[in-house]
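Presented as structure tokens, the chain that follows is alone, the form predicted on its own.
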Amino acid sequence: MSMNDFAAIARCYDRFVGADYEKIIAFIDHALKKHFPDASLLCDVGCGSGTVTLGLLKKGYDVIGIDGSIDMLAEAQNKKSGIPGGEKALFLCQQLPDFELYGTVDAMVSTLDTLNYLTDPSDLDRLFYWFRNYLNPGGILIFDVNTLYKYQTLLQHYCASYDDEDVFLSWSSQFDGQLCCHQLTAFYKTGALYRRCDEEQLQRYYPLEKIVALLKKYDFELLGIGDDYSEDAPCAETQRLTFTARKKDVE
């Protein structure tokens, strides 16, 4: 099993991730209406199980979702079949940092630690290159990264278990100051038995200065940095920084 492929937890990801999807979708929608009111086509980079992608589809956007996990994209495909107009959502299996679109888009979003899963700094640099390459002039980029506070305080020696009707998940994390290793074990009920799936995931902490430097390098105007998909300023206990930026028209 490859690193970070989410095969072990794709089926139960939405139940245990603990994300406030409605808050994330509302923030993105508000930011686009504020900074690019004519935005219509957007790409969700690292879309996972497609919850954010399809939530933005419901808001009236044309959406493309990209992810490297076949199992997570299978969940996204299943979800879109139950949504009116879901057939309009396009999901592509492509391994980050490199991805390819059929043309440019008005906005790109990348949520829930996608950037932290790129543990090679050169891969992160490459991802910003593609952000710029596929955004229309004036296009909006919205993404998040985990803070050092979160890694040091919540994930340094994290251990938890989650129990649901048909799955039991064990999750432990260790942070060494740069890299955070997550060990996950899921037990899925199959009849009278349980099937065990194991996975190791790795994330890297990226400081604020690194992200700001990449935005500058690839000619993005930083519009704001918020506390976890809000317009509140980050504080000492912020767990997730949310960046909103605009591609400068320098061509």
Ligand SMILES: C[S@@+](CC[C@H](N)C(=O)[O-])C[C@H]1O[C@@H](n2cnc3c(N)ncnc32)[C@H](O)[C@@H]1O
The other form holds:
Amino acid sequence: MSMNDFAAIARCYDRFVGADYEKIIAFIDHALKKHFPDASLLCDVGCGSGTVTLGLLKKGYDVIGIDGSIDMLAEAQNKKSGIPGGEKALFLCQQLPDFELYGTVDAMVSTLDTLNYLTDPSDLDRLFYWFRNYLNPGGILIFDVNTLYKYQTLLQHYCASYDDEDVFLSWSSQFDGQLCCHQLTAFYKTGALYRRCDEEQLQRYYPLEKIVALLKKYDFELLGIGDDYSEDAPCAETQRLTFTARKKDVE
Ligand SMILES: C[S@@+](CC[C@H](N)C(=O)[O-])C[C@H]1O[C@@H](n2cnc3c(N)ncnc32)[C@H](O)[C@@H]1O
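Just the form predicted on its own so far, so send over the form predicted together with the ligand.
Time for the whole complex; same chain goes first.
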């Protein structure tokens, strides 16, 4: 059984993830137009199957997507062939937190829990170091993390399944106050049989204060904290906090 490599679920991720990608992409595009109107080159960190990366490409940005899962990247690579100009998207297989780019970018985005997958807090710290290192002065950072509310109410003892013509997926989660363990089992129909693939994933809950402290440590100006890719302020039932920050010019 693999841990956190998305090998078991990459093939069906897009079908069951249930995220409002149009909203996410519109939020990022709007934030960039507002805070860095000349932004042209973006990096999607933990891009997975590339939906956000390619959505931003369609909005006219040059995009690089990095992810540690070759299976998720294979999905992204397939997807880009169906998009006009998709060949311009560059997908790189790299493990976080110590990723490398060829040069600096105008914005970094990291969507749908990618930061929570860094379960060692020192790795999260290093990721912010690299965010800063690879952003141009004034560059914009947009990312999300799951809230304690989501872990405690939704994921504490979670169990769900997803079913369609050729895949059955079961997903259960437990949260211990710090770490959330997800067990995923996918059955893929192959002829008359189903092939079983298991995966375990581990996430860490990071409080808002921890994220704010890291932004401060790495000289980011906090531009906003919103409720799940909206301009709304977070409330007690917010499941995902969205941070927008700008690299301060302190060289
Ligand atoms: C829930 S998916 C989100 C994918 C994409 N951002 C989206 O919005 O659909 C989290 C992604 O983070 C990647 N990831 C998690 N831990 C990682 C690590 N240590 N290094 C590189 N990628 C990682 C996974 O491979 C996966 O594609």
